[in-house]
Amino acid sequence: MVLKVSRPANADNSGVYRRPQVLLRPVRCDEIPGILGKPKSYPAPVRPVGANYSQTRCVASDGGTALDMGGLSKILEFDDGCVRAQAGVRVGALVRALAERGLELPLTPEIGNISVGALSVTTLPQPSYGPGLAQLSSCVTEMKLITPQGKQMTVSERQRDLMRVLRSSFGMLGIVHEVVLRVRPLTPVKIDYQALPLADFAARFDEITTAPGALRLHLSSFQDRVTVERRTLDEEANVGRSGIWQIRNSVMRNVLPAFGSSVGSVLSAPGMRHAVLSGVQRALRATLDRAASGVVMHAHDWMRDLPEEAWKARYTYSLWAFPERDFPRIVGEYFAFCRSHQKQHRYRCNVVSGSSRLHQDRGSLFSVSYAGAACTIEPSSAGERGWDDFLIDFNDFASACGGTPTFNQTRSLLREHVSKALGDRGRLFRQLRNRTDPLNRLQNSYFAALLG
């Protein structure tokens, strides 16, 4: 058997500390039985790690068993209309490959140092295009997993509601080693923006969900303004101009967050330091939104790697998911608590936040628009003094107000917010879960105490 075993780090590339027992980097999928039959030697939890970016303890094995899945990295095979890939292939490489051959994923994420396993079993919503494909796992077709009992088990669409649970699973089932994913050939992208008041926003909102296209949207709680972002499939458009758009993304993902930190350790003053966040932000998107609008691009060109320590990014996000129906209300109410949690704290987010239009997807039990279509809201960070107690409150308002939250990308949860937003899905998944693994090996703490 080769299995490279590694020391334990004490946080993983997330800053998020974890602290597992034993570290373990398998190469090959039958050596996997092998840790999962020898409790004493590899401790419980134990955790598949893909590229350890979750923004949460999801992965969590304190004390227990990590496996880094990165040592099974192949793109195995390129069939008609699917992708056959191994766990610890990261998607940035497995969507460039693609690109090569004329194919993409049917959604592509911002991200690429997602791994194919972490895809296929976690929570991942995207923006999108039309009903039944808003979570990435729902593009998975077969998955080949290790039950916690050692046995080998291969998973497909046509056992639908197994696949449903699985792709909300996050490795608490099984551990995945091989994914079979969904391809189409790959088509251009139109992007445009417009920046709309919020007044306008709430007015204009059924029009602009209506219309074709996968929706981004752009929150400014403090200037009450939303900038849409459409994404539009046009397959006799000319690629061009997608350099300005990965321009605007890095200003907006990098210097911004940067900038704002920066800003936040020279003026001490709160006033200050958020009158000249704001005039910046402000300038920024106004210029690069226009300059940015009528760009046409594959999907993969606005992919991009994060540094292998997630922290020298300077960029961190948290997600809820609201009902469709009611997020005008809910972007006006989130303005407010952003302004009330200001005044109170002295605190307010130095990134914008983004949101992204959801159709529903009941592919995967815990899809945050499995009851329907919805729109989320990600508030985001630096990471700065503040962030974390800012969090806290928004977890609260999120909950009130009907929002659905996400194990992976959710920080601070608690146990009542998860029970009122996933009701007898969440009790359903645990009764599974006691029934498939008595033993407890693959159950953390984390979930423990967030399921039961």
Ligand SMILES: Cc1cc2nc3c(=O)[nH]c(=O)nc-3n(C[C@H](O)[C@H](O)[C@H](O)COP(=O)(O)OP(=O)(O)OC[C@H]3O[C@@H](n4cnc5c(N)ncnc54)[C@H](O)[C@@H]3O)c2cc1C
The other form holds:
Amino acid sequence: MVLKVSRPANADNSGVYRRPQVLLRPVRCDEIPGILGKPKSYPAPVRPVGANYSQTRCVASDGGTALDMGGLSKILEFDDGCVRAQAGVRVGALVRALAERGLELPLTPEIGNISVGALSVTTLPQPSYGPGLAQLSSCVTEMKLITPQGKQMTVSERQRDLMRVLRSSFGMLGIVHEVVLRVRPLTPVKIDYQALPLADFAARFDEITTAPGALRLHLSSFQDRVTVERRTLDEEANVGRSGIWQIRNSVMRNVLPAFGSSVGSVLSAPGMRHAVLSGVQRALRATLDRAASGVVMHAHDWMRDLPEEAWKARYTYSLWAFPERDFPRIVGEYFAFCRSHQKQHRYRCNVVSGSSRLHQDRGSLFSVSYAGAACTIEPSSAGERGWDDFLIDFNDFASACGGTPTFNQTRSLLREHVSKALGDRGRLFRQLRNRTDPLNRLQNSYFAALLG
Ligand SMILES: Cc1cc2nc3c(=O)[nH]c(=O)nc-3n(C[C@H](O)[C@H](O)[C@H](O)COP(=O)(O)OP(=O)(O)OC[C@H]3O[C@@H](n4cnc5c(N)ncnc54)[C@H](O)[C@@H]3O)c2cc1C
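Alt. form predicted together with the ligand, vs. the form predicted alone above:
Every component of the complex follows; first up is the chain already shown.
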């Protein structure tokens, strides 16, 4: 039976403002049509909520009805080359269940909190191994959803265009309750690091991107350095649980944000603060240097479950993607932008910026590598004072450089950023939405402002 969950109307677990009037937790998919069909009891917007881990208000159901999909949490079937799961299953639970059977997703994110429903309809780019598969939704081969009119619908890869639109729909074309994902045999991944001065990175960029493997980059703006993390699939390699990798994860995700946060709150003099932060950056480099000799692991080993409530992670980031061919120049301009922002506003991010190399992927309309191969820049922070203003300026910088944002991971977006990056793709989505949901049951104010 659908559960009405009581909680204060202004509760906000994520640090991002949301204010539903009604919060429901369906436990069967056939409860959803009844909710969509009763606008008086369950006011618009009706917004499905997965892990509530997005960096933006894409999930917000201000004054409307939030559907916590966590009640639909069964992995239903492991079949030949695929797995069927309900929308509320967390990707961490799914990946572990697959690993027990010697299987894995073709792409594995670093956090396990993401729900399978959100994975299928949002933009989650990951370091990619080849064309056509650079974001998690491209692993989805079938979706079952309830349309805004309360109709049951099943869409598969055979309906390529419809699938492309649904994979970018953020719950605005229907509530997804079941998903089929492609899987493959568990394959060891060899991981190597190479720390390069920016000039060397730029000079060797073609060689770096044409060599096999997926690339995750770590951009140190104030040291003018790029650390290249290469992940190569290697069926023959022996997997050894590596302490170094655990240290790397811990430094990247725990130590740096925590350190930055305490530095930010304890030291007010910018000169001293930056001296300490540089020490942290040096510690990070030393850790990566120790790991440079090569580590072999399975992808699920790098996945971590963050706290249930996103704000407790004390880590926040934003994400834009840029055409791969321009990336060395853009990294140089990004470093210069960070320095000039610091000079002008006395603020600098206290965590290295991440970056993923993405092959072209047209599997979804809002894929950030839709037009061609791309690389992301992901400034990260513990969310200290100055971060929000930094992002406002960074968005203008990124948009001027021809960047593409996402609706779930790019903070402080403006409508002009979206229309410049998405152009016809945004207009096409808007037209489809207006036709399929004329009563606006599913669209919230966030998307109305950016796309509507
Ligand atoms: C600290 C932190 C670290 C992170 N690190 C990473 C990382 O390393 N790699 C990475 O890929 N991601 C990372 N993310 C997650 C990323 O920001 C995702 O945007 C987010 O987790 C999406 O999954 P979710 O289940 O939380 O979706 P939610 O935030 O709950 O929802 C996202 C969108 O999907 C819609 N939706 C949810 N469920 C359904 C459904 N069943 N049917 C239709 N629509 C639905 C919602 O309405 C909303 O529009 C991180 C997030 C945080 C906060």
